[in-house]
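Only one chain is shown below, in structure tokens, and it's the form predicted on its own.
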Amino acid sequence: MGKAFRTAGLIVLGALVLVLLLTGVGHFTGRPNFATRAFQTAAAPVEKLLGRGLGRLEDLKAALTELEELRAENAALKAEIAGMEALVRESQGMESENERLRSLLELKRSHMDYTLLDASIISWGSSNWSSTFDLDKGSFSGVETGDCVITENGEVVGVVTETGLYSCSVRTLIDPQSAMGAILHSSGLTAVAEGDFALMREGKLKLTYVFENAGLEQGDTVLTSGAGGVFSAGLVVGKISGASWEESGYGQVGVVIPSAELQTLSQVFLILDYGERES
């Protein structure tokens, strides 16, 4: 059996060479033959199929060269977007630092007597029971226990409660420690407001000693007196934002959200002397 495959396989392989004879020999004399014809025929599919093959990879290799370019034309628009997104960033920070100094300059203009020193807030004090935080102004920039701490806008923030050489500790003014005399903006009556442990927690402080029969509006603003030394009068405290009557019945309790937006703040100033105000 295996002899008679050999002599097979060297039939097929004698018939191959002559084949190949042959058409070299057409291909030679310019006159193409049988042999040369047939193996041109058997060869076109074969010719075809390889055209098409290398037709599809031409295909891919430009598919592939406009994938890269695509990904360079993506790469080229994100850094064109983020230095965008940056300069907006950068022209939004503008704005809000002139519309500041803007602030800063009518405050100054308003209280003439003020002696101002601006602040920045380094660290929020960690404790659920208080309301506080350092500034990086201390004593050596002639900071003193019982300075009032303001925005650029004149709204109380709080006062300051220990100094270092280079910082200060300050109590805002809604910690339950805080209180401050105060009068309302549309009928003038004087009240304290004072801060609360459980509108703490809400961001707000109360507005107690209210005696008289006039309601307490909504929206009303409440400023400082002046009463007790610590606060100037006139600086803004906040809003009422409800109000209800003590359990006695003898006077109104008010809810009162501060003007100053405690949890965005990150620069202050502290009244180191009010001039010539009246004790």
Second form
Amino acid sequence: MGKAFRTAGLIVLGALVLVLLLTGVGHFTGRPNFATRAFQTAAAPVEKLLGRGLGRLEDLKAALTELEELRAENAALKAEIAGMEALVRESQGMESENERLRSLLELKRSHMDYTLLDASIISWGSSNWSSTFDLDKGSFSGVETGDCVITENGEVVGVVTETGLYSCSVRTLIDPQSAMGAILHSSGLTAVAEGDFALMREGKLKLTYVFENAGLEQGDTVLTSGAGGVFSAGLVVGKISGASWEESGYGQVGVVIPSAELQTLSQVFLILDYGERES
Amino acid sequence: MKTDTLKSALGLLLTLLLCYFLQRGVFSRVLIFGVSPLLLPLAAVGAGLLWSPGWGGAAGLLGGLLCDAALGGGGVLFTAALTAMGFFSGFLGEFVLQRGFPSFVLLGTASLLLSALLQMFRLLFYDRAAPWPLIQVGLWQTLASMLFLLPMYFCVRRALRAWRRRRERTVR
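What does the same protein look like in the form predicted in complex with the partner chain, given that the last one was the form predicted on its own?
Entire complex below, previous chain first.
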């Protein structure tokens, strides 16, 4: 055992002396010595691997830094987009309000004698058998039963059926109990536009008492004729979407799609007074 | 004794108001099977069946007023109809039917069908509307409203809890 240790010690010592000698020779001749080269050769793959690993770590670090920057940039951009979207929404709201007011101005210009009152819809009636809604203006604002309700474009919405002090109920033009004198814009034919239960479920109304043989044309505009006294003449009721002959065969029945979009309606105008022209 | 009655009356009032706001605010926009369900007739019938003819009539009167207000149009149909239904349910609960869920289902369904018939009456006979669309809407309205039989039964039962306890004590 001791002999083996002694031999190994001698070998190590010999090797060390050899290395020292080679190193010394290399140092004095100015060329890399054998030991250094041997070590460099042996260490090269490891160094290469290490270099690659470090390089990847540096890449990763750079990527992480970039990711952080991107995240911050993304958050800033998102905030900017949200701000811009809010601006767009605001401007869209203002645009639609502007449009509504322009239409109202136009309506007021064309009907200088009308006394109009703007009102908002509070709630819709929940009955399956009628089509009604409540407005936020009542007798305190001068609203009376029988007042006509229109949109800013002069499209018929309905008629006030009941008034409270600060609210009123409106029956829409598609309600089965609604009826108004109508006239066809293209032909001048007179008829009656009235609500129908089955059509009310589809958001439509019917045109009856069309006794002339001239056919009802799809897309033809239906206006109020002023007959009956509730609605002024020339207000837009809707457009004809279909027609059929009455069972009696004496006249035609048309289906009318109201121009006023009742489903999306939120603000309407009440005609409190038709002025001198109508009175 | 008076406190129990007051508590039950207050509970019933809250139930009726809840039904009104649901019917007016929610079911005027949210449709079930394409129609708005009716809740207040169920509350009136429940009050009559589970309490007494007098309180059923009172709940029917208030429920009817609220129902007419919720439906819009300014009618008084439900004010009259629900008063009668509430009273009649109370009479049946007192002398003919057992005060339980099966009786409530029976009376509730009958009240819904009767409500639909009353609602279509004017359209059918005065406005001469075609009967089939009316019947369809009436049936869908009844079916949609029947979905609320169970929750309404528990609501009314819960509202009348104080009075029911007193009655149980008296029976013992």
